[in-house]
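Encoded as structure tokens, the following chain is the form predicted on its own, with no partner shown.
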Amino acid sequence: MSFQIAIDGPVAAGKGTVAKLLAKRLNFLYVDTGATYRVAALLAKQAGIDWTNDDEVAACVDKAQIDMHNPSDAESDGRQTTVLVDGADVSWAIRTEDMGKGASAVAKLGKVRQVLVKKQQDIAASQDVVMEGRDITYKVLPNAQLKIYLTANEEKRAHRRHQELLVRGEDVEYETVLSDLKARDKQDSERAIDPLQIVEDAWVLDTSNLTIEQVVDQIEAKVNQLR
């Protein structure tokens, strides 16, 4: 049986960074579930299906074989994970701005989400994974050996997000970032489909006063203990 690490948490808690570093350290597969929504958007666009059509997008995605694996030496081009659709490498094709918009659109569709959860579970069934998102601990991998709710206080998360935006060259005020973050938290926790929540058996890990390395060290120690 594969070893599954499921990580949920609010925006700017460090889930992506922690999950990538942890997967690399443990030699697990890093699964960004957002990539599967980008795949759905790509498949719909290739088939000429509108991103708001739940039935048709879901049917299109259901027929496709979605696989992920750690990049081989020949695939060392900066990607975190190799994503295959029916055997074709789409790792970079799904990373465009257009596919990002499409992913946001199809992620609101209930039937598409159901299909993708099954695809995500299939990916995790045959290999050790670190999977992060907002519904992983209770919906995608409810039987994961380690469930983590990664969080930090609002001010710390807003500061991290603000720094990220400044590095990208975006001129934005900290107060604006903090306000947007609070609104996003409210939206994530109150949405009708798969709201952000803390499951009873999750390890709530507050990263407010921890470095990324300290967080990864703590999780790695926990994994070694469980294994």
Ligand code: DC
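Numbering follows the first chain given and starts at 1. Between two forms, the rigid core is defined as the largest C-alpha subset superposing within 1.5 Å. On a predicted model such as this, the values are computed, not experimentally measured, just so you know. What changes on going to the form predicted together with the named molecule:
Going by which superposition fits each C-alpha best, Thr96 and Val177 move as two different rigid units between these two forms. Interdomain rotation between these two forms (smaller rigid part relative to larger, C-alpha based, rounded to whole degrees) is 28°.
To complete the pair, please output the form predicted together with the named molecule; the form predicted on its own was given just before.
If you are looking for partners or other molecules, they are not here, because only the chain is given.
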């Protein structure tokens, strides 16, 4: 059986950066499941489908071929992962604040979640993975050998997210980022289907006062113990 590391946590907890580095060190595949919800939001928007229409968004996503891989040298432009939809590179198109909001909206829809969870499980079935999202520890990979709930305080997370957006040229106020983050946390943890939660067997890792390297070192040590 493949070795599975499942990481859940709130917006901007550093899940992407940590999972990506960890996967690189361990030579595992890195899977960003949030990207699949962002793809759903993008496809719906392009097709003129409302982000609340479960049947139509699910049908549209079901038809799409979503592929993810570690960026090649030619693609190394700061992205964490390359995301292709029917062969088209949407890696950056899905990273806007608008698609973040859309992703949080379509993530509330039951049929959309069913379609995406199946696609995510298929990816993890045959290879060692570090997969991150909101429902990985209890829904997508309930039998993962290591389950982590990665978090940090709101101000730290908003600050990190703000910096990321500024670097990317998105002109946005810190206060706006903080209030969007609180709204998304609320939406993600209070939604009726598969809300963000801390499972009993998860290792809760608060990264507020740790560097990325320290976090990755701690997780790597744990993986080595388990293997």
